[in-house]
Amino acid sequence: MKYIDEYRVPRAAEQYVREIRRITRRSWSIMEICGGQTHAIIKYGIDRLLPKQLRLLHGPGCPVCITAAEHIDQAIELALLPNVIFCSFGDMVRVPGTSSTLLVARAAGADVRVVYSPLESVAIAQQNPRHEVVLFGIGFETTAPAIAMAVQQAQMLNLKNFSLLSVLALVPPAITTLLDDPANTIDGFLAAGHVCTVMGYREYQPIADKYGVPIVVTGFEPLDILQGIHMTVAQLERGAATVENQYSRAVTAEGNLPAQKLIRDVFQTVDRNWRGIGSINQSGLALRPSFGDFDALHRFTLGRSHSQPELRCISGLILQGRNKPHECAVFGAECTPEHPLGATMVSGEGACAAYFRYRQQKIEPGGSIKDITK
């Protein structure tokens, strides 16, 4: 793909909207599982263009948003240790833990550095042999290969001052957890295209078969999302439940096999606590015993976090698709991107941040196409 304009053509969007309205006969709830898709849906007003019978639910597809407060507390504790250089992606430094953030820790003197690639943290460890360098490994299957590569490189270089705090999470177990919930109202899923670029989509078919829900691998541009919704609705209306691939320009059924092998070589699956959802079985990635020397939780003795949720914040319900951001009493008032109460307002991919930024650009349900090229 050389250009993105071809995926933002208003006339093509109008055709998809008309066709979605034509084939929709019943009420359906479709969850997008990716924060990037949520952002695009709200930015371009896609949810406002759909027929009233269709409801889009925003799922736990933002890795920043689902990182539990206890893991933020661990990161802050590590960063404040003497002689530690703590490396993090930039969107994590403002995410609230129990009572603080990495940004506050940096203001208090912690050496917190923003990196754009996990390999940067390995270079920092080489350049600072008298310091302990800790990488905050967050994300889904998309970022796991690069983080695994950093650990492998540190092992090959025999670095003794590099370690990883892994809070990596896996998408399929979260989908099954949502579907197992007695309060579940999800009829179909738009699966995250970038995750499937790495992992493929074969692992989703057993979920579709077991729960009777269609799952459509979908990209991130307006036409991608509209086509993904159309494919999902078409399945629902004819009673089908299978996996389809809208994002065929980037995703194959088998995915990136070398990247998958890298993940398997370095990581093993473990239970993981998700912010706003709770513990999900086998939904996280931790270092294998062969890389145990690089596990920050083994190298350092940390206190036990006793995190308590911010009671005024309903981000957990938002991550589960039960509520929309504007249904929170503190949204846009006490809770803003400048003064967030929850992670969904901090991250650029968070649903609350997307609603806050674009909520003034509302389109009434069943409304008309606006310029989606901007």
Second form
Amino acid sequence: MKYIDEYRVPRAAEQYVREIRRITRRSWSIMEICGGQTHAIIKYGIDRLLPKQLRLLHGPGCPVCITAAEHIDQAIELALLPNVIFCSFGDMVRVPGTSSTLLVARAAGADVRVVYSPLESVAIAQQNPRHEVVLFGIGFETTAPAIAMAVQQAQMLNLKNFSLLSVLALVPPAITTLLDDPANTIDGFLAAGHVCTVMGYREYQPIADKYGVPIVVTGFEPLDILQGIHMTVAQLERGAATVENQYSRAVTAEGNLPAQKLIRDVFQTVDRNWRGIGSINQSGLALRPSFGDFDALHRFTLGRSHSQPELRCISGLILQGRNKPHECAVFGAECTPEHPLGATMVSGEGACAAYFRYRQQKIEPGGSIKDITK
Amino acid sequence: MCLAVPGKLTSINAGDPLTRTGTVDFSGIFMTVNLAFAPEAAVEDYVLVHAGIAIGTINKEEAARVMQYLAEISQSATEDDHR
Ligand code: SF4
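For comparison with the form predicted alone, please write out the form predicted together with its partner chain.
To see the whole picture, the full complex is given below, headed by that same chain.
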């Protein structure tokens, strides 16, 4: 496919790896923020091709993984209400809340529908005027415009039976939370390309300045990731800490202005609880009071969730880059994609699921990049 | 979740700014995509699609940067070797 295949050429990847080896003198830890990047890194074995001094830490950029159990409990409670059609992205229906999943609720009779686009839920509300349609709004800045658009279309259509359970989250506050941690070991970041397609990257410069970390906006294909790593290491080795843009074919400094405007019109920032990490100031998006009629939490009265974390699951540490999945005692044993104990084993972008899928089989020492086009 | 896929815009359907759509070709799979956030996109452009919505247009000139950068760093490596 155009604009995909040309970024998977094995020879160019090998050349990038050589160049990274050539410039790396000291030890560095680099965190890729986005779960999509984690998935690509593990799938193509990029981490194994890098010099020993470079450690890739997997970041919290997996919306499914960081959605708190209490919100999944709310989703399940809403879905089980009579007369409700509950719309969710596919990955989310299998993630365990405190004691159940949306999939289990569906088996118990709830009308849970998987949508690819939030706009589908608006169409469902139009087609089902006697039902209440609730959209589970998860995601980061990449997805926020689509969800904002669904709400605005519902308003334009004067729909009275559409509402949103918003658990949208913002990336920069999570980065500063990781950097504020006294135990932080992250030297540089690959910022999430598509988040920046929407938001641009100006808001990252103050973070790079304050904490002295390079931040390189990076794409998702193997060559993108390798170039992003090269740019980050080059900055680290020369003592620089600034924002650079590897993904310039899809990202500009100012981002997508119409999308940002709609996000601002529809949402306001609120504190958000991140699964495994805890509450992060002003890291979530909730509907503005002017859109209160579309807020599922206003429209329905829900019980309080008594969320209790699964004690054996260390996904919080994994999402902060402190541990790798295979360091979890139950990884691959009690916890598998078929029987996930934590969200990082459910989502294809969760680090645990990526390690389970691609790191179960033995890989020859030395690493090989020949499979990069698969 | 933040996956966005590039596809070629093959036609644009009229509509008000918030509901303007187009047909996008993903290597033979055609999909209707909302274009409200890609007002600049023209037929033949590649748009980046996430959750049924175009969140941007691929910049053709910048698309070659990944290979240019590689050529530049390899070039400076050879120069270093000759020094
Ligand atoms: S392997 Fe399972 S239990 Fe362990 S951290 Fe990952 S999701 Fe949690």
